[in-house]
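One chain is shown next in C-alpha coordinates, namely the form predicted alone.
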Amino acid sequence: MVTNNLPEHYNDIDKIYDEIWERLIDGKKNRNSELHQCYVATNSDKFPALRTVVLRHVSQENLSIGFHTDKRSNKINEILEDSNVSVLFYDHEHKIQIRINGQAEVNHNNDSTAAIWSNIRSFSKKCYLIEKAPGTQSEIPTSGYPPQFENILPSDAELEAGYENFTYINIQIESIEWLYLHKDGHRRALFNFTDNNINKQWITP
(Lines of atoms letter the chains of each structure in order from A and count residues from 1; the text may use other names and numbers.)
(Lines give C-alpha, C1' and ligand atoms only; values in the text may rest on other atoms or scores of the structure.)
Protein backbone atom coordinates (compact mmCIF):
# COMPACT_ATOMS: atom_id res chain seq x y z
CA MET A 1 0.00 0.00 0.00
CA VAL A 2 1.22 3.50 -0.88
CA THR A 3 0.25 6.55 1.20
CA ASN A 4 1.14 10.09 0.10
CA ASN A 5 3.28 8.55 -2.61
CA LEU A 6 5.30 6.65 0.02
CA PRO A 7 5.00 2.90 0.64
CA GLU A 8 4.18 1.62 4.11
CA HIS A 9 7.69 0.24 4.51
CA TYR A 10 9.32 3.64 3.90
CA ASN A 11 9.96 4.37 7.60
CA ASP A 12 9.20 0.96 9.07
CA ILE A 13 12.15 -1.41 9.27
CA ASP A 14 9.96 -4.35 10.33
CA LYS A 15 7.77 -3.91 7.26
CA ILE A 16 10.91 -3.76 5.13
CA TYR A 17 11.99 -7.13 6.52
CA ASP A 18 8.61 -8.65 5.71
CA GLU A 19 8.70 -7.05 2.26
CA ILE A 20 12.08 -8.64 1.53
CA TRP A 21 10.84 -12.17 2.16
CA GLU A 22 7.56 -11.61 0.33
CA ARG A 23 9.48 -10.46 -2.73
CA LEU A 24 12.01 -13.30 -2.55
CA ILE A 25 9.29 -15.93 -2.20
CA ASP A 26 7.41 -14.44 -5.14
CA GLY A 27 10.68 -14.26 -7.12
CA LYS A 28 11.22 -17.96 -6.60
CA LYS A 29 7.81 -19.06 -7.85
CA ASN A 30 6.94 -16.30 -10.34
CA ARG A 31 9.05 -16.33 -13.50
CA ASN A 32 7.73 -12.85 -14.36
CA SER A 33 9.05 -11.37 -11.13
CA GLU A 34 12.09 -9.10 -11.46
CA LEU A 35 13.61 -11.10 -8.61
CA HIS A 36 13.28 -14.42 -10.43
CA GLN A 37 16.79 -13.91 -11.75
CA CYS A 38 19.66 -12.58 -9.67
CA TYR A 39 23.41 -12.05 -9.84
CA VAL A 40 25.79 -14.23 -7.84
CA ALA A 41 29.36 -13.14 -7.14
CA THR A 42 32.13 -15.52 -6.09
CA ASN A 43 35.83 -15.00 -5.47
CA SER A 44 38.02 -16.00 -8.41
CA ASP A 45 41.78 -16.02 -9.02
CA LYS A 46 42.14 -12.56 -10.52
CA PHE A 47 38.76 -10.83 -10.64
CA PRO A 48 35.48 -11.31 -8.79
CA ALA A 49 33.30 -13.67 -10.85
CA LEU A 50 29.72 -12.57 -11.51
CA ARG A 51 26.90 -14.39 -13.29
CA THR A 52 23.11 -14.49 -13.59
CA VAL A 53 21.26 -17.41 -12.03
CA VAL A 54 17.60 -18.30 -11.47
CA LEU A 55 16.31 -18.14 -7.91
CA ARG A 56 15.09 -21.68 -7.23
CA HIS A 57 14.74 -21.98 -3.46
CA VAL A 58 13.81 -19.60 -0.65
CA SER A 59 13.39 -20.40 3.03
CA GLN A 60 12.70 -17.64 5.53
CA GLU A 61 12.66 -20.19 8.34
CA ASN A 62 16.13 -21.49 7.47
CA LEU A 63 17.45 -18.11 6.29
CA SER A 64 18.56 -19.55 2.98
CA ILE A 65 18.20 -19.20 -0.76
CA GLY A 66 19.50 -21.41 -3.54
CA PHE A 67 20.00 -22.03 -7.23
CA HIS A 68 20.85 -24.89 -9.59
CA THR A 69 24.01 -25.21 -11.67
CA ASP A 70 26.24 -27.66 -13.52
CA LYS A 71 28.89 -29.27 -11.29
CA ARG A 72 31.47 -28.67 -14.05
CA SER A 73 31.02 -24.89 -14.01
CA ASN A 74 33.78 -22.62 -12.73
CA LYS A 75 31.63 -21.37 -9.86
CA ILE A 76 31.81 -24.79 -8.19
CA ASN A 77 35.57 -24.71 -7.67
CA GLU A 78 35.37 -21.05 -6.66
CA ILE A 79 32.82 -21.86 -3.97
CA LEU A 80 34.77 -24.89 -2.77
CA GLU A 81 37.84 -22.70 -2.37
CA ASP A 82 35.97 -19.78 -0.77
CA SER A 83 32.35 -20.20 0.31
CA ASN A 84 31.73 -16.46 0.77
CA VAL A 85 29.27 -15.26 -1.88
CA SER A 86 27.14 -12.20 -2.58
CA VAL A 87 23.79 -12.18 -4.36
CA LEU A 88 22.24 -9.09 -5.93
CA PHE A 89 18.58 -8.54 -6.83
CA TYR A 90 17.09 -5.43 -8.39
CA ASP A 91 13.45 -4.61 -9.05
CA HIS A 92 13.48 -1.89 -11.71
CA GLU A 93 9.78 -1.12 -11.49
CA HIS A 94 9.74 -0.58 -7.73
CA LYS A 95 13.34 0.66 -7.49
CA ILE A 96 14.30 -1.85 -4.83
CA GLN A 97 17.73 -3.43 -4.48
CA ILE A 98 18.33 -6.42 -2.22
CA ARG A 99 21.87 -7.61 -1.55
CA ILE A 100 22.54 -10.86 0.29
CA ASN A 101 25.83 -12.09 1.73
CA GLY A 102 26.26 -15.65 2.91
CA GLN A 103 28.00 -18.99 2.86
CA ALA A 104 27.45 -21.22 -0.17
CA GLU A 105 27.23 -24.99 0.11
CA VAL A 106 27.62 -27.34 -2.86
CA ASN A 107 25.12 -30.20 -2.98
CA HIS A 108 25.76 -32.96 -5.50
CA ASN A 109 24.34 -36.47 -5.74
CA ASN A 110 22.79 -36.37 -2.28
CA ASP A 111 19.32 -36.47 -0.75
CA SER A 112 18.76 -32.76 -1.44
CA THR A 113 19.63 -32.96 -5.12
CA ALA A 114 17.67 -36.20 -5.60
CA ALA A 115 14.52 -34.60 -4.20
CA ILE A 116 14.97 -31.44 -6.27
CA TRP A 117 15.78 -33.36 -9.48
CA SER A 118 12.61 -35.40 -9.20
CA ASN A 119 10.56 -32.18 -9.43
CA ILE A 120 12.46 -30.40 -12.22
CA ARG A 121 10.77 -29.97 -15.58
CA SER A 122 12.11 -32.01 -18.48
CA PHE A 123 13.33 -29.04 -20.52
CA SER A 124 15.37 -27.87 -17.50
CA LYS A 125 16.90 -31.31 -17.07
CA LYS A 126 18.08 -31.16 -20.67
CA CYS A 127 20.47 -28.31 -19.75
CA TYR A 128 22.60 -30.81 -17.85
CA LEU A 129 23.15 -33.03 -20.88
CA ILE A 130 25.70 -30.73 -22.54
CA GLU A 131 28.82 -32.69 -23.46
CA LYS A 132 31.52 -30.30 -22.28
CA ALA A 133 31.81 -28.11 -19.21
CA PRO A 134 30.14 -24.69 -19.33
CA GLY A 135 32.70 -22.12 -20.48
CA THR A 136 34.65 -24.55 -22.69
CA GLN A 137 36.02 -22.80 -25.78
CA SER A 138 34.58 -23.83 -29.16
CA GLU A 139 35.59 -23.26 -32.79
CA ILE A 140 31.93 -22.92 -33.81
CA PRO A 141 28.67 -21.64 -32.29
CA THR A 142 27.33 -24.42 -30.11
CA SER A 143 24.56 -25.27 -27.68
CA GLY A 144 26.75 -27.97 -26.17
CA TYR A 145 24.08 -30.63 -26.63
CA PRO A 146 24.92 -34.00 -28.21
CA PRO A 147 23.84 -33.96 -31.89
CA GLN A 148 20.96 -36.38 -31.28
CA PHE A 149 19.41 -33.99 -28.74
CA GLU A 150 20.01 -30.72 -30.58
CA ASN A 151 16.42 -29.95 -31.56
CA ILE A 152 14.41 -32.41 -29.52
CA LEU A 153 13.49 -33.08 -25.92
CA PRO A 154 15.10 -36.39 -24.89
CA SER A 155 13.06 -39.13 -23.29
CA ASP A 156 12.76 -39.31 -19.51
CA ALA A 157 15.26 -42.16 -19.46
CA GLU A 158 17.77 -40.18 -21.55
CA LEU A 159 17.33 -37.10 -19.37
CA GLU A 160 18.39 -39.04 -16.29
CA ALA A 161 22.00 -38.95 -17.50
CA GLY A 162 21.99 -35.23 -16.71
CA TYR A 163 21.63 -35.88 -12.99
CA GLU A 164 25.35 -36.59 -12.79
CA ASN A 165 26.00 -32.94 -13.65
CA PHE A 166 23.19 -31.43 -11.58
CA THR A 167 24.16 -29.42 -8.51
CA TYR A 168 22.22 -27.40 -5.99
CA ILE A 169 23.91 -24.43 -4.33
CA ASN A 170 22.40 -23.54 -0.97
CA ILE A 171 23.31 -20.14 0.47
CA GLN A 172 23.08 -19.71 4.23
CA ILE A 173 22.30 -16.03 4.67
CA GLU A 174 24.47 -13.96 7.00
CA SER A 175 23.20 -10.52 6.07
CA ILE A 176 20.63 -8.79 3.88
CA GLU A 177 20.89 -5.18 2.75
CA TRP A 178 17.85 -3.29 1.43
CA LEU A 179 17.92 -0.14 -0.69
CA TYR A 180 14.80 1.69 -1.81
CA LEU A 181 15.16 4.60 -4.22
CA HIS A 182 12.68 7.49 -3.97
CA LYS A 183 12.71 11.09 -5.16
CA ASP A 184 11.94 12.34 -1.64
CA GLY A 185 14.86 10.44 -0.16
CA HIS A 186 16.19 6.91 -0.38
CA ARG A 187 15.93 4.35 2.41
CA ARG A 188 18.54 1.75 3.27
CA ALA A 189 18.53 -0.93 5.97
CA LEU A 190 20.82 -3.77 7.03
CA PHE A 191 19.80 -7.06 8.61
CA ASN A 192 22.51 -9.22 10.22
CA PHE A 193 21.84 -12.76 11.40
CA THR A 194 23.82 -14.28 14.28
CA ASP A 195 22.84 -17.22 16.50
CA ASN A 196 19.25 -17.08 15.27
CA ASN A 197 19.02 -13.41 16.20
CA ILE A 198 18.24 -10.59 13.77
CA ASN A 199 19.95 -7.23 14.14
CA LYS A 200 17.99 -4.58 12.21
CA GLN A 201 19.78 -1.33 11.47
CA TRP A 202 19.03 1.76 9.40
CA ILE A 203 22.01 2.94 7.37
CA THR A 204 22.61 5.99 5.22
CA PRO A 205 21.77 5.39 1.53
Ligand SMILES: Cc1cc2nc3c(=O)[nH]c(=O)nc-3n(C[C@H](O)[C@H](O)[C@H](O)COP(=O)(O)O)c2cc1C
Second form
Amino acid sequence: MVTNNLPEHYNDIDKIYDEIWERLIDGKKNRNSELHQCYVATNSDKFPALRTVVLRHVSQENLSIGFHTDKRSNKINEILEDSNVSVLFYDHEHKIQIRINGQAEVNHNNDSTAAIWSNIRSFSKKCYLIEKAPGTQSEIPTSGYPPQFENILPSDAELEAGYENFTYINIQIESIEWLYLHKDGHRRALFNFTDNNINKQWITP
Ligand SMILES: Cc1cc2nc3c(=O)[nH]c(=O)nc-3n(C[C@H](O)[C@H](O)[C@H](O)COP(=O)(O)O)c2cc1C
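Could you drop in the structure for the form predicted in complex with the named molecule? We only have the form predicted alone so far.
Up next: the whole complex, starting with the chain shown before.
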Protein backbone atom coordinates (compact mmCIF):
# COMPACT_ATOMS: atom_id res chain seq x y z
CA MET A 1 0.00 0.00 0.00
CA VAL A 2 1.17 3.53 -0.72
CA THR A 3 0.98 6.29 1.93
CA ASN A 4 1.87 9.87 1.00
CA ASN A 5 3.19 8.50 -2.23
CA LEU A 6 5.72 6.39 -0.30
CA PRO A 7 5.35 2.62 -0.27
CA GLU A 8 5.18 0.88 3.11
CA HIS A 9 8.58 -0.68 2.54
CA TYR A 10 10.27 2.70 2.07
CA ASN A 11 11.77 2.83 5.59
CA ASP A 12 11.13 -0.76 6.68
CA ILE A 13 13.87 -3.25 5.83
CA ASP A 14 11.77 -6.27 6.89
CA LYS A 15 9.01 -5.21 4.51
CA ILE A 16 11.58 -4.82 1.74
CA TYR A 17 12.69 -8.39 2.37
CA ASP A 18 9.10 -9.66 2.10
CA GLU A 19 8.55 -7.50 -0.98
CA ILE A 20 11.58 -9.04 -2.72
CA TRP A 21 10.24 -12.59 -2.36
CA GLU A 22 6.68 -11.62 -3.28
CA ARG A 23 7.91 -9.95 -6.45
CA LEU A 24 10.23 -12.83 -7.38
CA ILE A 25 7.49 -15.41 -6.82
CA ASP A 26 5.11 -13.35 -8.95
CA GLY A 27 7.87 -12.89 -11.54
CA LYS A 28 8.18 -16.64 -11.90
CA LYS A 29 4.43 -17.24 -12.23
CA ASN A 30 3.36 -14.22 -14.20
CA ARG A 31 4.74 -13.84 -17.71
CA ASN A 32 3.61 -10.20 -17.75
CA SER A 33 5.73 -9.36 -14.72
CA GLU A 34 8.86 -7.38 -15.46
CA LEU A 35 10.67 -9.88 -13.25
CA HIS A 36 9.71 -12.81 -15.48
CA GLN A 37 13.05 -12.30 -17.23
CA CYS A 38 16.38 -11.66 -15.61
CA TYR A 39 19.96 -11.15 -16.73
CA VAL A 40 22.51 -13.72 -15.62
CA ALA A 41 26.21 -12.88 -15.55
CA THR A 42 28.92 -15.53 -15.51
CA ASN A 43 32.66 -15.14 -15.41
CA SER A 44 34.22 -15.77 -18.79
CA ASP A 45 37.77 -15.70 -20.26
CA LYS A 46 38.02 -12.02 -21.07
CA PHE A 47 34.69 -10.22 -20.67
CA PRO A 48 31.93 -11.00 -18.19
CA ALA A 49 29.20 -12.94 -20.07
CA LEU A 50 25.59 -11.78 -19.75
CA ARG A 51 22.33 -13.12 -21.10
CA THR A 52 18.57 -12.85 -20.62
CA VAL A 53 16.83 -15.90 -19.19
CA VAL A 54 13.31 -16.67 -17.98
CA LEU A 55 12.92 -17.03 -14.22
CA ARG A 56 11.64 -20.60 -13.73
CA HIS A 57 12.14 -21.31 -10.07
CA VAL A 58 11.98 -19.29 -6.84
CA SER A 59 12.22 -20.70 -3.31
CA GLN A 60 12.36 -18.41 -0.31
CA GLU A 61 12.71 -21.43 1.95
CA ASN A 62 15.76 -22.77 0.13
CA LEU A 63 17.08 -19.34 -0.86
CA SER A 64 17.30 -20.35 -4.49
CA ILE A 65 16.24 -19.28 -7.96
CA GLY A 66 16.70 -21.11 -11.24
CA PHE A 67 16.35 -21.17 -15.00
CA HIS A 68 16.30 -23.66 -17.87
CA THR A 69 18.93 -23.88 -20.57
CA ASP A 70 20.64 -26.06 -23.17
CA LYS A 71 23.49 -28.23 -21.92
CA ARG A 72 25.56 -27.29 -24.99
CA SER A 73 25.36 -23.50 -24.43
CA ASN A 74 28.44 -21.47 -23.51
CA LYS A 75 27.12 -20.57 -20.08
CA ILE A 76 27.42 -24.20 -18.96
CA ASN A 77 31.18 -24.33 -19.34
CA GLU A 78 31.50 -20.92 -17.74
CA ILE A 79 29.51 -22.10 -14.71
CA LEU A 80 31.47 -25.35 -14.50
CA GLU A 81 34.70 -23.30 -14.51
CA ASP A 82 33.40 -20.80 -11.96
CA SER A 83 30.06 -21.23 -10.23
CA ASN A 84 29.87 -17.59 -9.01
CA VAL A 85 27.02 -15.85 -10.83
CA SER A 86 25.15 -12.55 -10.57
CA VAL A 87 21.54 -12.11 -11.57
CA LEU A 88 19.94 -8.75 -12.30
CA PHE A 89 16.23 -7.81 -12.33
CA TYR A 90 14.63 -4.45 -13.01
CA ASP A 91 10.96 -3.65 -12.56
CA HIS A 92 10.54 -0.42 -14.48
CA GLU A 93 6.94 0.19 -13.38
CA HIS A 94 7.74 -0.15 -9.68
CA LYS A 95 11.28 1.30 -9.96
CA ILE A 96 12.87 -1.67 -8.25
CA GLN A 97 16.22 -3.22 -9.07
CA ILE A 98 17.13 -6.56 -7.49
CA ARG A 99 20.65 -7.94 -7.74
CA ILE A 100 21.38 -11.49 -6.62
CA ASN A 101 24.76 -13.14 -6.12
CA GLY A 102 25.06 -16.87 -5.72
CA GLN A 103 26.49 -20.24 -6.65
CA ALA A 104 25.12 -21.90 -9.76
CA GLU A 105 24.65 -25.66 -9.92
CA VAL A 106 24.21 -27.51 -13.22
CA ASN A 107 21.47 -30.17 -13.18
CA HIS A 108 21.37 -32.57 -16.11
CA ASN A 109 19.68 -35.91 -16.45
CA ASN A 110 18.84 -36.22 -12.75
CA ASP A 111 15.71 -36.35 -10.58
CA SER A 112 15.28 -32.56 -10.66
CA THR A 113 15.46 -32.31 -14.44
CA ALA A 114 13.14 -35.31 -14.90
CA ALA A 115 10.50 -33.70 -12.66
CA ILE A 116 10.83 -30.31 -14.36
CA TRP A 117 10.85 -31.77 -17.90
CA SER A 118 7.57 -33.59 -17.28
CA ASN A 119 5.89 -30.21 -16.64
CA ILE A 120 7.35 -28.22 -19.53
CA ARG A 121 5.03 -27.22 -22.38
CA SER A 122 5.67 -28.77 -25.79
CA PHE A 123 6.45 -25.41 -27.36
CA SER A 124 9.28 -24.86 -24.86
CA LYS A 125 10.57 -28.43 -25.26
CA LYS A 126 11.11 -27.79 -28.96
CA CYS A 127 13.99 -25.36 -28.17
CA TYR A 128 16.07 -28.33 -27.04
CA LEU A 129 15.85 -30.03 -30.44
CA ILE A 130 18.18 -27.65 -32.26
CA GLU A 131 20.83 -29.72 -34.03
CA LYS A 132 24.03 -27.84 -33.26
CA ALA A 133 25.10 -26.24 -30.02
CA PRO A 134 23.71 -22.74 -29.38
CA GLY A 135 26.39 -20.28 -30.52
CA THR A 136 27.69 -22.47 -33.38
CA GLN A 137 28.62 -20.40 -36.46
CA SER A 138 26.47 -20.90 -39.57
CA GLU A 139 26.97 -20.04 -43.26
CA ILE A 140 23.23 -19.40 -43.62
CA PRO A 141 20.51 -17.75 -41.51
CA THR A 142 19.21 -20.54 -39.28
CA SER A 143 16.78 -21.46 -36.51
CA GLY A 144 18.93 -24.47 -35.75
CA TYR A 145 15.94 -26.86 -35.96
CA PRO A 146 16.18 -30.02 -38.05
CA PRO A 147 14.44 -29.28 -41.43
CA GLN A 148 11.49 -31.59 -40.67
CA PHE A 149 10.63 -29.57 -37.54
CA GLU A 150 11.16 -26.11 -39.04
CA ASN A 151 7.58 -24.86 -38.96
CA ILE A 152 5.78 -27.49 -36.96
CA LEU A 153 5.46 -28.65 -33.40
CA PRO A 154 7.06 -32.12 -33.23
CA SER A 155 5.10 -35.00 -31.67
CA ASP A 156 5.47 -35.75 -27.97
CA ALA A 157 7.70 -38.72 -28.84
CA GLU A 158 9.93 -36.55 -31.04
CA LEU A 159 10.16 -33.84 -28.38
CA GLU A 160 11.54 -36.35 -25.90
CA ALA A 161 14.90 -36.27 -27.73
CA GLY A 162 15.31 -32.72 -26.34
CA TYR A 163 15.63 -34.05 -22.81
CA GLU A 164 19.24 -34.97 -23.57
CA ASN A 165 20.01 -31.23 -23.96
CA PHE A 166 17.73 -29.92 -21.24
CA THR A 167 19.48 -28.48 -18.21
CA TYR A 168 18.26 -26.79 -15.08
CA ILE A 169 20.53 -24.24 -13.42
CA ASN A 170 19.84 -23.79 -9.73
CA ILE A 171 21.33 -20.75 -8.04
CA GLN A 172 21.97 -20.92 -4.31
CA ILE A 173 21.62 -17.34 -3.18
CA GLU A 174 24.37 -15.76 -1.06
CA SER A 175 23.18 -12.16 -1.14
CA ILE A 176 20.38 -10.00 -2.47
CA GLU A 177 20.69 -6.28 -3.06
CA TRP A 178 17.62 -4.07 -3.36
CA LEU A 179 17.45 -0.61 -4.92
CA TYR A 180 14.23 1.41 -4.96
CA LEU A 181 14.10 4.66 -6.90
CA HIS A 182 12.02 7.53 -5.55
CA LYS A 183 12.05 11.25 -6.24
CA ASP A 184 12.28 12.03 -2.50
CA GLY A 185 15.36 9.84 -2.13
CA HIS A 186 16.24 6.33 -3.21
CA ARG A 187 16.52 3.39 -0.82
CA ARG A 188 19.06 0.60 -0.99
CA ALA A 189 19.45 -2.47 1.20
CA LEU A 190 21.64 -5.57 1.28
CA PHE A 191 20.64 -9.02 2.55
CA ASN A 192 23.48 -11.46 3.23
CA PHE A 193 22.81 -15.12 3.97
CA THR A 194 25.22 -17.06 6.15
CA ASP A 195 24.58 -20.27 8.12
CA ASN A 196 20.81 -19.79 8.36
CA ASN A 197 21.25 -16.14 9.33
CA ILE A 198 20.02 -13.18 7.35
CA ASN A 199 22.01 -10.02 7.79
CA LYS A 200 19.87 -7.03 6.76
CA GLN A 201 21.76 -3.84 6.10
CA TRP A 202 20.76 -0.41 4.77
CA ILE A 203 23.26 1.03 2.35
CA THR A 204 23.63 4.39 0.66
CA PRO A 205 21.96 4.29 -2.76
C1 LIG B 1 13.38 -12.78 -23.47
C2 LIG B 1 14.46 -13.84 -23.57
C3 LIG B 1 14.38 -14.96 -22.77
C4 LIG B 1 15.38 -15.95 -22.84
N5 LIG B 1 15.29 -17.03 -22.01
C6 LIG B 1 16.28 -17.94 -22.02
C7 LIG B 1 16.26 -19.02 -21.08
O8 LIG B 1 15.37 -19.15 -20.24
N9 LIG B 1 17.29 -19.90 -21.12
C10 LIG B 1 18.32 -19.78 -22.01
O11 LIG B 1 19.21 -20.62 -21.99
N12 LIG B 1 18.37 -18.78 -22.90
C13 LIG B 1 17.38 -17.85 -22.93
N14 LIG B 1 17.43 -16.80 -23.81
C15 LIG B 1 18.56 -16.72 -24.76
C16 LIG B 1 19.81 -16.23 -24.01
O17 LIG B 1 19.68 -14.84 -23.73
C18 LIG B 1 21.12 -16.49 -24.77
O19 LIG B 1 21.08 -15.86 -26.02
C20 LIG B 1 21.38 -17.98 -24.96
O21 LIG B 1 21.00 -18.73 -23.83
C22 LIG B 1 22.87 -18.24 -25.24
O23 LIG B 1 23.62 -17.80 -24.15
P24 LIG B 1 25.12 -18.26 -23.85
O25 LIG B 1 25.81 -18.34 -25.20
O26 LIG B 1 25.67 -17.17 -23.00
O27 LIG B 1 25.08 -19.57 -23.16
C28 LIG B 1 16.46 -15.80 -23.75
C29 LIG B 1 16.54 -14.65 -24.53
C30 LIG B 1 15.56 -13.69 -24.45
C31 LIG B 1 15.69 -12.46 -25.30
